[in-house]
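As structure tokens, one chain now follows by itself in the form predicted alone.
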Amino acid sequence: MHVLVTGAAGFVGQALVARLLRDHDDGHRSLQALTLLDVGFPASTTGAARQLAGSIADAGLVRQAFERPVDRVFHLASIPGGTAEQEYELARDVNLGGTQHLLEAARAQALRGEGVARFVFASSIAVYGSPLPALVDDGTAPNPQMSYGAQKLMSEIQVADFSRRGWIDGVSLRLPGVLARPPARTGQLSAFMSDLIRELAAGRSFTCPTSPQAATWASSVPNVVDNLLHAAEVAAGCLPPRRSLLLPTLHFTMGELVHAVAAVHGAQVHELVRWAPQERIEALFGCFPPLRTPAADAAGFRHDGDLPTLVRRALQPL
């Protein structure tokens, strides 16, 4: 099997290939060759895989990751949301443009006769937007309120038509929150959930952007790479004929994630704890409600059962 995965060196796209190669190891996996692709690699990175350096926009970059056909494909690249709404031009030519490429590369694959790759792409819950409804579940209507989910929303339209047309064999995962990210800038709004897991776990005082009640969802990324990997095994009769799945994820509020921290790290954790509300940041991020994916349920997804095996395993190493 011939695997390819961009956004490769990115939080989640590591936590993915340390999966891939660990499973190969242990027999559990077949992985004949095994493709990465991302703008630049740690010096740390696998000698075990091909590294293609360089951005998904570059078309003849995306083509030469397809010299040899490719089986499954993990599409992880993104710019992220605050950076997308800062800088226009080059997230519309990543978050689209490459995307496109992408596909594209996968439809001349197809024509060729050398194989229907299974497509997996990273979407997101940016697509719904703000406000939500009081409870969202596999109907409610997509409403990105950002370029970031109006990308992601197009390019999970595009992964459906092609699939449609049998040039891939697609699905479009709708991320929630991703934790815990590495402490770095990315341009994540959403990050100060992760330096709170972290941050208090290590006995460090945080302020909070949000009040106690501020509502979210989120998934460790152990359970974000088990549902990529089902994703791309998964029959294709257990997806709707939209391909786009909303994650089975938990929704829970600051204060109770909190209180998840004190119990796995101690209850010390409270007094560490100081709330300061960002109004921006609380309407993103703080007025999730209660969630049903009874798609996802069914084709075997799943999220990480409870929050104090979310915090235990958001900081697992990869």
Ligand SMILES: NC(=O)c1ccc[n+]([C@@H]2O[C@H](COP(=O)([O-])OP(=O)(O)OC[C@H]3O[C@@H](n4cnc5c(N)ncnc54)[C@H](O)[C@@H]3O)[C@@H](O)[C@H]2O)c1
Given for the second form:
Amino acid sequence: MHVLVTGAAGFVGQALVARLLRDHDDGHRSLQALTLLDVGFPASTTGAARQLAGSIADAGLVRQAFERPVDRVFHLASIPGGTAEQEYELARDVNLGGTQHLLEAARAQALRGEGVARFVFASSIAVYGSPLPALVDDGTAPNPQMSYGAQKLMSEIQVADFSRRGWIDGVSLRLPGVLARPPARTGQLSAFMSDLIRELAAGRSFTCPTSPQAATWASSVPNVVDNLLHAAEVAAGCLPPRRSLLLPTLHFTMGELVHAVAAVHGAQVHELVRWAPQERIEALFGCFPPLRTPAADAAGFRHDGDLPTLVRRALQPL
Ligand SMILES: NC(=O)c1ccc[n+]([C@@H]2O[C@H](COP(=O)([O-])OP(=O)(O)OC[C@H]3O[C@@H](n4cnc5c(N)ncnc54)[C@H](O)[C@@H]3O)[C@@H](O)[C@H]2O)c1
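Moving on from the form predicted alone, please list the structure of the form predicted together with the named molecule.
Full complex below, order starting with the chain above.
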């Protein structure tokens, strides 16, 4: 099996690649070739995989990734929400144009008779926008309010259409906030949730830009990797025709998250938090209603189970 991961040097990408390589070493020998595509790679990356450094906005580079037929694509590369809002043309070229190049390369492969790739697209709950209804479920209409969410939704539609035509076998997962992102700033507005867990777990004080009542959705990075890997293998018959899934995800308040960090790392955590709500952050990340995900549940996707488990898994080494 030849697996292609775009955005492989990113937060989720590194965790996914580490898991693919570990599973391979543990005897799951289906992985024969791994191609990683990103704008650059850390010097420390090992040479177990083929690395392609460059942009998915470059159609030629994307075609190179498909020189050997690809069986599974994990398309994670993207310009995040904050940056996409500031740099429209970059986000258009990468989030829309880059996705299109990948889909076209997969289509060309299928038309050459070299196999239909399972195409797992990392979409986002940003497709829902705001305000959200009292309950979000599989029937909730997307209503993106930022270019990033709009670009994710347009790409989902392309993934579904290419799947309908039989050029790819696609799955779009609407990922929630993924925890805990490393401290480096890369434009994600939701990074404060990761900071909260990491700083409090390390015994450092943290000023939270929401109220304790702010309610959100999130999953640990190992849980998201589990779901991406499941998406790569789940039978097409288990997927809805539109090929997009809202993932099972824990719904909790920031106050409950602090309690969970205290349950895992000690009661002193409560003394370390100061609440300083910012209107924009509260509006974007603090108004999430309960969610129901029967389609993804039935297809075998899972959330972290409970908040202390999410907190523990969020800081697990890769
Ligand atoms: N982390 C989250 O909370 C979250 C939530 C919802 C959806 N998602 C989606 O999941 C995916 C992975 O998220 P992440 O947190 O790892 O993001 P990330 O920003 O950490 O990683 C994205 C990677 O894409 C790469 N990239 C950017 N432009 C590129 C280009 N033109 N060509 C090739 N590579 C490029 C970046 O260099 C980076 O390594 C993204 O598509 C993101 O939109 C993430």
